[in-house]
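First comes one chain, alone, set out as structure tokens in the form predicted on its own.
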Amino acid sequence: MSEDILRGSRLEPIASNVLKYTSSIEEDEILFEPVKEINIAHVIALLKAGAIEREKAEKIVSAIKMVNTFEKGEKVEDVHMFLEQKVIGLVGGDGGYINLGKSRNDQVSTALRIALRKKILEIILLLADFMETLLEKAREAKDKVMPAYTHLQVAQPITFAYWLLAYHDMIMRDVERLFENYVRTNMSPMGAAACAGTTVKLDRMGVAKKLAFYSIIENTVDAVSSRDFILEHMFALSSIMLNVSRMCEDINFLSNNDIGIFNVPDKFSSTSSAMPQKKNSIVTEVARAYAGIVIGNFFGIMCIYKALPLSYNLDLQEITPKMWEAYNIVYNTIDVMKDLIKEIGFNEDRGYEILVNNFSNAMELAEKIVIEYKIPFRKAHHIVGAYVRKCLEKDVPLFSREAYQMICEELNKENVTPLSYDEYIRALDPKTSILEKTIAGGPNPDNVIAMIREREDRNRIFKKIAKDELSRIENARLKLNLYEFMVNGGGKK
């Protein structure tokens, strides 16, 4: 017969290789907390419910409280038997009531939507802090000219503002993702019990409320068994990865000696162990790795649940470590990112540098002949097509006077009068391009002043939402800790 208070007469020792193999117990820690507050909540619900006594539900929560340590070493499956055994160990037989009505599984449902929701609301203030590093640096950069690239290959004139305010607005997306995912996490599984529920007439949205949650998971089949939370959660954080990847990339390729220009600082940086001139990017290279990581995990707990049979299965036990593992990656890749954002150099002489000799106003020279000659489009694409051919080969400066011959020349076929060499010169300088994209959205200064506005304000608005979510929660958890039972068996909140 064994002495373990969950295998008692009905199982033989457990070996002690099988349950290193099974047991959680070294990556329970983050849910010490969450299990305490859910075994208090649940006392309080069983004496409500009249099916426990006073006296033993305050001895119980006292010994809940009592137990302040987390200790991995136990030899014990998980953190729900650890704190188990705890409470049986501080008040003897009576601390086996702790389990009436309810289960390790819905138990572990919730305390892990506990312990996610605050990690959640932890990641969009640290992403908010992000954004608004991007918008700090947009602001200085409203006039600072760039390449767009498509294939790689100069397109045509943004802003470094711009640039800055593309990624925000894919962070932006993620941090709405978050909130969206917060909400479906802050869901209540308690009162599934095992599966079927419990005969306990239990207050289930009674210890939701108590625990902070908006509301319960109804199908209690669907309480224990579903992940679905945590699959939405790797989405979003593996698409924040994905935008911090290709930001890296792309400051990896324009901090290239061959481009230059970014300039990512030294402390970001390192040099080569041989070749003493390097100087080479590794933040942005690391961070491109670990989106692979954190995408992998994705992956791997996909696979964990596909084929899981309703309703709860040992399996899920090992999604959690991976979704930890790439919850904070997250978090230290973009801690690190925002530093190196806010103080990355910018070369705009090189910006603009690259924008004239590549012809970047290609398109705005042909939508100026189609607007001023009513030539259709597309030979207007034609006519500035063979100028720019022959520019490039004969190698011939944007500005110079040879150039704006080359483009006469081709006006001449179609019986126009040219443009002015003025015209010419207005219609293919970079900034002024940028001035007369004026389009909603599009990269004029002003446009970008009142989108770093809007977001601004947005962005305080998701500051304020997930700070007050937080405080609403540590207010329910310091209640529920507070709880003071009566003599005629309720209790006073």
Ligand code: ARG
Second form
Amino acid sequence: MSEDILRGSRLEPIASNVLKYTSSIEEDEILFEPVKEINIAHVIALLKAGAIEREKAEKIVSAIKMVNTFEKGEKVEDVHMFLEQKVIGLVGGDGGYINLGKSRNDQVSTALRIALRKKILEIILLLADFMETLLEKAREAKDKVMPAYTHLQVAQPITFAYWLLAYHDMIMRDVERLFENYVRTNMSPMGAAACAGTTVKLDRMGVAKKLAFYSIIENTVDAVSSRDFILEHMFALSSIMLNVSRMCEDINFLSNNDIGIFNVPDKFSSTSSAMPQKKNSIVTEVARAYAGIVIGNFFGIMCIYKALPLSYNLDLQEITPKMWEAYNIVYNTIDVMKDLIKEIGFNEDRGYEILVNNFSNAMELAEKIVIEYKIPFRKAHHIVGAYVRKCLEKDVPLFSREAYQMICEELNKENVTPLSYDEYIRALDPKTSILEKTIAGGPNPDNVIAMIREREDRNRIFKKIAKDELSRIENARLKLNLYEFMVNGGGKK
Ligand code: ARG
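Compare with the form predicted on its own: the form predicted in complex with arginine:
All chains and molecules follow, beginning with the one already shown.
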């Protein structure tokens, strides 16, 4: 056998620039522990299938455990060959049984799933913390009014709590997506070997269980060639970043000097090297850019995947680093945004002032007219529209006798008895109108508190599921690493 355990006598040595160009070794560190676990589970399965003798299996497994450090410098194509080479080095020729009934193709997909499932659970826990922050902040802000915008023009009053809850719910759906993604990731391809399975009577389900997978990917061609669990993950990551980028853009707008409803604390801001007066919200800018990188990686992965013939192709290797890069960006973004949200300032007076200056309650006034005077909504819309136009033309403030006069004139034209001044003020005051929004899911503060409570409960459940699952997979890992062969027979359960 030649020194190169992979090429043997089949191929001449690889050119060094070709090895560098095609190797995944630089990106494989994260797969090192998973690959070791897989190999232990696989050797146990080989023993149970009667394909390898007990002493050999035992020697191979203890050799696997002895390989403690992953060395990128080795002249091997990837982590899979690295481990096999080390095991053969430690055990001698019998180490060569290790790849019986498997291939790098099933192994890499399995290792990726083992690494990713843990990452999914970890990012779910971080997102749960972020959601908790959003909810805590919302609790304090249930009565603090601010505008909701449509077309970036002041639309209607909501509260700061309600703005926070909107983002909370968007992120919550991303967490649900991640849980679904987890279920489909947590399936074992082992036993698929290169693509068409193996003649070795491996207990595929047994291997899957040892590695804490829920089940196996049955079709072996599918098992080695599919990466839709990564596509799904990339969508979830992209969706998180799309949502966060919108939140960032809202923060940039609402903290702009002219708007001044939000205040981004100094520690999340920078100033200008030239303009001493400046405070720029840099976290929310960089996060906006990172969203582009994550989406770009998602696109990149889809472009790699498109029209790939079945089954395994080395193109698939290049998907992996794009995914980890995206994952790390999202993780770091959420980590910083969680702190930013915790500390962001809210200027209640400014929120109220902008609402009042922009007749934010015109629709609510029209609704009152419809209900009280039994006038069709379209007519009421015209009455209030004419009143707003006149107030703006004459530059009269909403809370003034002159403005009240304007609405009375418009109502008189329709032969309806005008509202009292008090009724007028109540209908147009953003703070009181919020109280009227008791419709399911509406921004009424009591409603909002009920919604916060319900979400806090749900969040606790998310956290419990993720934590329990993390300890389940960790226990399986420890059990596998402590696996002992019995002197007689196949080995302990
Ligand atoms: N390093 C590869 C990857 O990350 C796995 C090796 C499969 N290579 C092969 N020639 N069949 O996808």
